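Only one chain is given next, in structure tokens, and it is the form predicted on its own.
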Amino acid sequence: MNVENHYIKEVDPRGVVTITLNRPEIHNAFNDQIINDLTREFQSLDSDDSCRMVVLTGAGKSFCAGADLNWMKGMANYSDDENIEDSRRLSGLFETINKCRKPVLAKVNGAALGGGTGLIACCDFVMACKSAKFGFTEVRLGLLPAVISPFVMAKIGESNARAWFLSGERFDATVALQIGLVHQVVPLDDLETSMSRMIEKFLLAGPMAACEAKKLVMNVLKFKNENPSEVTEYTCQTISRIRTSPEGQEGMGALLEKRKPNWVES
């Protein structure tokens, strides 16, 4: 286990990473220190090869309320270009979840609002207990959900976005799965063994191809919105190449020879 003062990294035998925001007494909030150590290190597991995904959850009762309000009080001191580039460390974190090559689960045990559901947009999977709490309150306070909105209307859509985004209002797990802001709901007591089993299911899939498949949504999306005559051509090329790859010949050759494939554990 690897514990920094403000957040823990365990790693198990089997690749899995958990990352735990480790602020409970302020709910789990970042601020500048939180987001450049968090996004240093999403860049290191995305190129290490024995990491094969990343669960992100927190301490305490909440999973993350956003931005520490301290630390952005203390902005009205910044000049307005230090705000910007402020703005820009904490949209690189965002965006070094969103594209890490990996497979990134969020476990939410409690509230995630503000820039919290702006972490959770940017993960592959989200599981929610049912207790928990979302919401884009930077209204309420006079502030905008700015930096988080493209992660986050790429999950809920833009009806929802003006829905939420303007009223500030919470919502609860049943609504977040709704708008598609979480995949699955649980019991509280159940987070912790409903999480392992579907971290297990994930471990099914094989390496190399759990981060081609998260690189061919994102190209799909990007072909489809820039050079749509280009998706076929892509797609095409794409499977061409997975399908000869050595994990693609391992994983059709385990199926015909009715075994588990080499990163399957017996």
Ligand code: COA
Second form
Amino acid sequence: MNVENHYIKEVDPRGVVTITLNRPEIHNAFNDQIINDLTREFQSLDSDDSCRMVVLTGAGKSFCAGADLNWMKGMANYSDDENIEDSRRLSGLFETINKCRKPVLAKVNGAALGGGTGLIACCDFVMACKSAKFGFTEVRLGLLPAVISPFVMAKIGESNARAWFLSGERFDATVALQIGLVHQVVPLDDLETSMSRMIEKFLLAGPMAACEAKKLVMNVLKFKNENPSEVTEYTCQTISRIRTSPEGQEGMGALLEKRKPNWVES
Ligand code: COA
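In place of the form predicted on its own, the structure of the form predicted in complex with this ligand is requested.
Zooming out: every chain and molecule, the one shown earlier first.
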């Protein structure tokens, strides 16, 4: 176990890296130091071949209460340039998690509010306990969910963003599931077991294929927005490259030969 200031990093022999936000006394709210450290951590995991996936969770009874309001309030003493620079670093954290090549799973053990909801919007799979609460509470503090909005809106769409961003009302895990922020809801007592089971399912995917599948989703969206006529060419080139790759050949061979592929423990 590696304790990096305000988060704990655990690496298991399968390459599953768990990052636990660890400021339980203030519900894992994040400040500039955590933003910088976590950004660097995710950048390094992105290029670390021994890491197959990342699980993000929180210590104590909450997942993350968003930005540390003491830190945010202190911005009034920053220059305009410092203030903007600081917002860019916050955006950089969300961008880095969102674009991380490896699958990123969130294990939501309690409240995920403001930037905490933003964090889960950047994850590929989100499992929440039934008692978790969510919300874009910023407007109730005279603030806005500005930096997280692109990531959140990609998950919940315009209609839900308008309803929940404008009201700042908190909502439960069932609503989070309905609007696409969360993928599975389980009782708190089952969270560990259910997440372990889900991790095992993710580990059945070829390590390269899982990363490529994420890239596929991102690139198809980008092409559709910027260059729709090239989507088909891109998808055809992608499958041509992947099906002739060593991992693609091994995966198909394993199924045909009724054996496990070489990335699955026998
Ligand atoms: N930043 C800084 N401190 C925070 C915080 C945040 N985002 N969220 C909670 N805290 C602090 C509280 O001020 C309190 O400090 P204290 O012990 O010095 O009084 C401590 O964490 C415990 O919080 P408390 O509200 O007493 O715990 P709770 O279990 O009743 O409620 C929450 C937990 C997370 C539901 C509640 O604290 C909350 O709603 N926080 C605000 C979250 C939010 O709106 N975030 C968006 C920020 S943009």
